[in-house]
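What follows is a single chain, given as structure tokens, in the form predicted on its own.
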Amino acid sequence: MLNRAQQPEFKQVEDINFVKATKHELANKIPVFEINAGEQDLIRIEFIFQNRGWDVKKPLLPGVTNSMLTEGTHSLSSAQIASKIDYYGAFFQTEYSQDQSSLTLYSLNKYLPQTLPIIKEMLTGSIFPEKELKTFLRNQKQKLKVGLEKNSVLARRAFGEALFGDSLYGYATRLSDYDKLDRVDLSAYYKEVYHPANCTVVMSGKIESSTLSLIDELFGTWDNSEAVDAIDMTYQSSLEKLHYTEKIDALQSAIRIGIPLVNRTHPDFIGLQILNTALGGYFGSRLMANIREDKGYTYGIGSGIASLQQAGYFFISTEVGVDVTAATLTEIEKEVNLLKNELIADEELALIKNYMMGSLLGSLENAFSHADKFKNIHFFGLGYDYYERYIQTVKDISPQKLRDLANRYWDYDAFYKVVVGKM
């Protein structure tokens, strides 16, 4: 009989198996990556495009163009597109990030011959109708107005600007930016970006033998164009380290602290992820234990490392009562310096390692998540050996190595500190 008074035996995760992507190529050279796994008769097909030609004079152009792909083509209105996709029990979405834009289809395999041509229609024949564009811009402008009333939003915007200035990675949208766009702008950017030479296809799920042939039939004849240069992402960080916005009636202060940092391609990135986990990367982290559990200053505090294609950054984020803003900053500084001056105890490090290995294993629950892991390395020019290094580094890293990384990359005085509320 199971003895529930006895703690289960502790077992460390040893090996993690990835469903690796298989590369194909369409007739017009579009690369297609296949992650074939799963029992459900469901497939996800992503059409991913590198953002190009970002201009500070029209900063919203890439994101708005991507969002408007679904709003009408030469032969289909937005309502017809949605109705046709919905009829077959499928789903589609657009996604925009600072580096890439995408259009994704989720569909049952048996209905791909009906749903995939609609995606092609959006990628090759979008017309950006005037009425829909005006409605979209008006709605987004209203969302921004609401967002600008929130301290957390203001802190995030100020933090990005402090780290990366008025660049692709740091620019904070102004309300006036929505008035700078028209159909001509969107159509020009659409032609520059949404073409085969700038496209990568990632398909994941239960993939049938006929799927690639169907994709090639529809998209392999898509007229190719010359590739265009990637965005030159240069930036100038702020000279000021403290960025304080006082809100007289605020009950809470939003805090964001951090610095530009290396990205996933750097040899130290994995070690820094482990160090970050100790500081604020999981519920049992030092920041949580001190500032939430011990001091009761906040409901939640965390830290993270973001990897962008041409940069990276480290951040700490929280919201606290205005009466403890200064005390919170003091405690954050203390926890950062402890990791620079003292070795992490073996017991704490073992817990962190087990958490990170378990999180990686838990994040690979289906074909779609395996595809996401593939994208995390492919668009940084990395191979699956990155995950081998990740696993080995998590297993082998020592307290001394983590202290060395903290001293090499963390200087609290050099951190950018953004506070919106009261100090």
Given for the second form:
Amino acid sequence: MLNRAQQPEFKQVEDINFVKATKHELANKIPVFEINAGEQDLIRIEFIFQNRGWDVKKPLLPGVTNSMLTEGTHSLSSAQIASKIDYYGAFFQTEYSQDQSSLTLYSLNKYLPQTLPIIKEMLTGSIFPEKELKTFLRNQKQKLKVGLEKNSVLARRAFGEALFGDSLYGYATRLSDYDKLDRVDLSAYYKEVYHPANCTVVMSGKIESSTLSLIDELFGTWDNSEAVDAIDMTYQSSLEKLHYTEKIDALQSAIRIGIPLVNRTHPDFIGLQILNTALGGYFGSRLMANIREDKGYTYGIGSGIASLQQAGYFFISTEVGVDVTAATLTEIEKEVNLLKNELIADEELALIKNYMMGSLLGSLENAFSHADKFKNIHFFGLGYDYYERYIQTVKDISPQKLRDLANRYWDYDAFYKVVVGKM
Amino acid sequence: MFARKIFMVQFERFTLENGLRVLVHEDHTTPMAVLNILYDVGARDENPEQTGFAHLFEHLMFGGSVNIPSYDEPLQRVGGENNAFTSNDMTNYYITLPAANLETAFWLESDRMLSLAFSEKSLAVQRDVVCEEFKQRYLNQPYGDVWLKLRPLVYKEHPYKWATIGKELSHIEDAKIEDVKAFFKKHYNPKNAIMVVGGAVNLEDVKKLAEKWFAPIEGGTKPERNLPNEPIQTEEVKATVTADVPTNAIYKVFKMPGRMEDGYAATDLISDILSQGKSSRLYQNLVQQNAVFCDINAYIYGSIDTGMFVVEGRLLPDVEMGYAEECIWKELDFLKSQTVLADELTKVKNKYESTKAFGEMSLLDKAMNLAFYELFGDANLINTDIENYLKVSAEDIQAQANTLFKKEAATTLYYLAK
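Could I have the structure of this protein in the form predicted together with the partner chain, to go alongside the form predicted on its own above?
What follows is the whole complex; the chain from before opens it.
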């Protein structure tokens, strides 16, 4: 007789295989990391550059320079770049984060000889045409105006500034910042950042033997130059803990709560990730169980830890009905303090451990995800032993250790609390 | 043209005696497995007085089943994750987990197909959660309510005239446990479901597990669907709303063929010609060369019944609405009067094909697409639907543009800044 009340037997995830990166070097010393896996003849090639020279008077310079890579070169207009790439069924994207700027190509292997030279054009011959720049800035300004109507966006901005002030990590774009850029600035920043000594290439997918020589042929002769110093990331957190912006007509309040924290290089980081998972890192977390599934205050609530190269931070984020905003803050404080004052029950911890192992396994879906795992360690100066440590820590950590971590790193009174809406 | 033959998705299909259709896609490049169950019920099947119900019901599917008090906890305990979504056409549930623990997915999904716990507490809480979702996504966002306003302007008869979240908050607030039970009884049974199991699994194991956990469930009856056909639109519809938004916007909607009807692929490609990427016509002509919009897109709401072709643009300050609308018409009329260039058509076809290929790097996407295509008529369409796109000619595009873009068939909404 089938017993439907009894969960079938299950196994814990024991082994997780990482497809490790192999290092090559181009003639001009650009490091190329290869993650070769998968059966489809597809490839992703990322050109990654460290951000340099943050100037608060021109805060948009790094991001706009990155976006404008697609907007025209000595020989191709923005429309030509886009239609050539599209014609071969390829994709490219620019990405600007707080630490890095990158340009990524997704292509079918067999069209790489057609698509990769276009990427080279963008990285070595961008001219930042006046008209395209004007269009781009004008449209970005309109997009920001729409963003500023969203409480969640306002909360995220205020939170960043509270934690990291007007440093690169904290600065929230003003509308007027779009008027402070011209193409001369962009060209200068482009020269300073997009050069071989500041470049790392990561290629993933089904890598053919000819791919590396194609990359070397195109990029190995790129003139090398001196490396530039990294950004000095000193920041001043806000003195005020509570940042409340009232919105009279709001139906919901956006809430962000958190504090600067260690990053991935710190020995406590993995333990803190486990602690975070318990609090708000998965659907069954304490914040979700209490504030959504028991009280119905919100569509979703979660917490996370972000690791930047020169800092890290912990955050809790949600949007809740205005009438339950105050009640939500009380419940959040209660959940944070519970993890400081009481040991996690063995059963809950066992579930979290299994969940995290399954989640790690599931996050390694294809060559691209293996490459992402590589970037997570490489740019923090870590090796693959980080993941061995991660797996060991998840398996071994005790309730006592988690409570100790909560007490060492969490103090609700010291957290920055941002509320945009009504309470 | 170039990727097709390489990216076939292999699968097997069998049907249990109770009518449950099962598709199996083996992919041994991953240690994970996916179990996806699609129920053939969506917002179009709702009572007009109880809209938003299919979606609310989806939330209640996580509130415990007849033999298992908690759905999420045992799944997380075996390292799995799950989610679900509701559309106007369907409700789809999916689990990903380490393949070694596949049986837990069968155990959980079969118990909630058998029967739910129907807890009053779960209903009360999920009503609140869905109301907050309603506010978060539709009411507390600039332009967030646009589809609540547009759908009833576009559809006069067909139940696509309301959004999946529902017409209004009160329909959700008023939901009773009897309604929940009746909805379950009518729509949640093996005959009305399609299950896809994919990943590091094998057909024989899946057959055994399906027999063990799903075969004992009573088949039920497949509910009949008698939806009104949306009549051909013969008069232009125009409306204006004013709200607290930073810029004026325009939405133009034309009715288009359903998912498996002739003309669907051509319509999809027209939206790509108009607005895919920076080489597209709308971007080049109305953003880059002429400063009319800060953002403009053409896209389709592909649905099983008559769908929507949408042009949506946000105007730059100082641009007159009438002029902006003329500019859109000029582009649509150009498609009607001139055939597209060969290169332009090849470009959007190639892009469609490679987008599909990149999508198939994800196991979950493959499993979901198999289920969708099975609902549309045959899972093997996952491999053959591409032909419908590749055979579209420049003349087909022109003819389809003439069918779609008639003045009297347009629904236009001006969304103005206060």
